[in-house]
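Only one chain comes next, encoded as structure tokens, the form predicted alone.
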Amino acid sequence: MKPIAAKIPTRRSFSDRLVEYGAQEKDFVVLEADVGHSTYTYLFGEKYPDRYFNLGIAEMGMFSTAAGIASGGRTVVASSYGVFITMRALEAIRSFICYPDLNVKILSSHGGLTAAIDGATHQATEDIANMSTLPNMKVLVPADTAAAAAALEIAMTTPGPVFTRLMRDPLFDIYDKGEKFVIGGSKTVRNGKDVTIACYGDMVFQALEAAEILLQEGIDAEIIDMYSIKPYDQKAILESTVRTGALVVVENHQKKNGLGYELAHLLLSNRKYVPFTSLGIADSFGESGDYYKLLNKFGLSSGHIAEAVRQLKV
């Protein structure tokens, strides 16, 4: 699959598909810590005023105020940016939502360093981690615009909270629009026979890009998009790591607790013992700066995944 550049955010699409799911289902609500026009949930907002409400700068009240809603039967989606969503309202999302396993499916904008000018406040960089331990809760991560109305899709008609991660700016497309995905899927968006490279979000275009490197130097890498972090899909892990024989994972979030521990556990619980690492931010704040400057800066750039698979390979 080639990337070309895309024209909106993922954060833009997941809302568009939004507002077009409004006209389906007419039942349920959305509710907005006021970064409505960050989140562009405004615009189901202008559609559907009496099925949207503004909180305000109060995370852990808007969850709340979502899981009383939804205890009532009501579907709801709440918005905000992931560092907030995933730490000032964690405890209301594990007690009052998780617990009780309702129907509130997360917006959540800035994830990792995709928030670059927006500096370490504002760098959902511990977000998988925080989201991925609480119980029942889902975790999908769409790469492009694509999947991105594919993740609202998913989150709507899946039984339970789900939290969807967005990017803050534009990147790339490489889906087709209509493109199919699953809860529990993942996408194969390069063939190769020498290593995997198991990513997801904006990393899905720095292997892209470490791939065509790496060709140049005799080694094919396969790519795999792992969308849906929680639950993930095991069985496209294990029969593209022993076939290629290496693993290679990279994601943009805190090196621990990641996907990187989650599918090293995989491969040890099913006695895959092949040559393993995983590329993520080493236990640091991130900082403001040019998107693909801070990359480079924390390892996460496709020189630094194609020197991770070198380092496999020798």
The other form holds:
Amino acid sequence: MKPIAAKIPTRRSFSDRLVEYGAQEKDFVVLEADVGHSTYTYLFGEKYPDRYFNLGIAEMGMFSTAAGIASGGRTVVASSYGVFITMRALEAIRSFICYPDLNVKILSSHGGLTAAIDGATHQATEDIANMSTLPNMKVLVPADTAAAAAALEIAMTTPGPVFTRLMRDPLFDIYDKGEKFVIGGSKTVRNGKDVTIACYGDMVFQALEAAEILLQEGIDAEIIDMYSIKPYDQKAILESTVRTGALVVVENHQKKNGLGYELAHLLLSNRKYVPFTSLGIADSFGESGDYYKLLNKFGLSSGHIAEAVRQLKV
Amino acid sequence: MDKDTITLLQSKAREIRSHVLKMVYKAQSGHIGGSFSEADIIATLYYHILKLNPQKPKWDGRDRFVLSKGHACPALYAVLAMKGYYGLEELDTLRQYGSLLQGHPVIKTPGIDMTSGSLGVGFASAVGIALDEKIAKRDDYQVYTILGDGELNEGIVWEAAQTANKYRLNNLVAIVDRNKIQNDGRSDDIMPVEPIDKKFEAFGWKTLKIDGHNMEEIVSALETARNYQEGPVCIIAYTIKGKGVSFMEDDYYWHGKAPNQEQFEQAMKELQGGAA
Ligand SMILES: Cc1ncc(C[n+]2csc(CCOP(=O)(O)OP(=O)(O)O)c2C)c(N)n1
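Switch over from the form predicted alone to the form predicted together with the partner chain, please.
Once more the chain from above appears, this time first in line as the rest of the complex follows.
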């Protein structure tokens, strides 16, 4: 597995697979809130105009409408940007999609700081916390093109609501086309013996780079891609952490109530008292700027990950 | 109407469009279409209507302005620089790391009265700013806001319109930039919004309809709205998205795309060629 520059962003890969899936499953419909040219759901609309409904710039209404359609048993894919989905439409998703456990599959673009240049109003940095908290909701974060296509598949075949966080810009491909992913699974993308790094989405690539830096210093890091955030692979985390004796969690998200908090809780509840730290956005808002400059500023670059590991190992 | 005023406003609008083009080209990101459609209105607001003091951006007696369609901030950033809120060189930093000029407006930028960019919210905030003037029992400034026609899809717009009516906010003027295009295509296809005037009237607003690229009409409507005492006013400005550059006009492709070098040069030529 050698990461290579991705040709398309994960939002595109998810939507491409959605179009293919449309031929296979003929009953589901897609709802969009006027960002279809950005999420690429317009491709589905071109192929299946009768199954594509652009409800305009009206996210709260769209998710409530999705709930109504899904209440009769029809699966709905609903698409927009993470900030609007997970905040403006939050109550509709919680009380009228998750509570009745309806088949609404959420395509959520512009996750984390990857909406870099748009600035804080467009950067979904609390989406994982908001969605993971909801009973019945499942949460996926594919790291690359192959994983995003697989996420669509998982969403469509897993009963109930599923949220998939996608990225705005093309980053890096890690997996081969056709790689298998399952709900509640994880991927150990690098085997190591000194420390476990758990991460998801765009942070998987940063962690892989950090591992290269650390290798020079004789530190052998294990990296686990937690592409399924809820449910998640508790066994993999416990097994790996006990073996390496340390855990670092890295996420392009608020530290508070993110995967780091969850995994700290997991370790403590299982009486695994190992050195632990987590990297994420430290209780602040994002801003406009080049993606890599933002990673640097918010302490999420490979260099920051390597430094966190060093600190943990002293 | 004073001919010199109109000529001045037209040249300011042209200047705004040129800045917008340069900014978005340099950043290779940003929204040209909606900035061009609102440029004549922005020029009129900042050079003829708004009571301001660029040396004291937070001067308490200023008129307030909220760009509810916050993505179209390049035009606003340009006019604020032209008015001296910050240097023109700031315009080169649009959307870049550390810039004063974020992808969407934030309150910390001099001259920006309210954070916006999530559609619908800016309008409701403008209602709040106008309501606050009533709460303070003041009557010395006006609140202006520009919305997109696509933005009218958001339910929050109509919630806020109700509030403005309930409290008879005669200090509030909303301008709808009716360019008939939103992100995914033509408004009439994505979500029909007409009749906009009858909707606002049903919500208790006075409405005016104008050609949003005709300076005489813009000036006259904004003056009428400022003087209207009975309640909130909505000006529906019929505009052309991408106005000023032939190949950008009325094409949703130019909602949020940046021009390449060839397109940039061609567009600049057209803008400087004099078409207002
Ligand atoms: C709540 C919300 N949903 C979606 C978007 C993404 N978005 C940015 S601009 C735009 C289209 C806006 O159309 P319109 O209001 O007509 O503005 P204009 O055509 O004048 O640019 C959309 C959907 C957003 N900024 N906010």
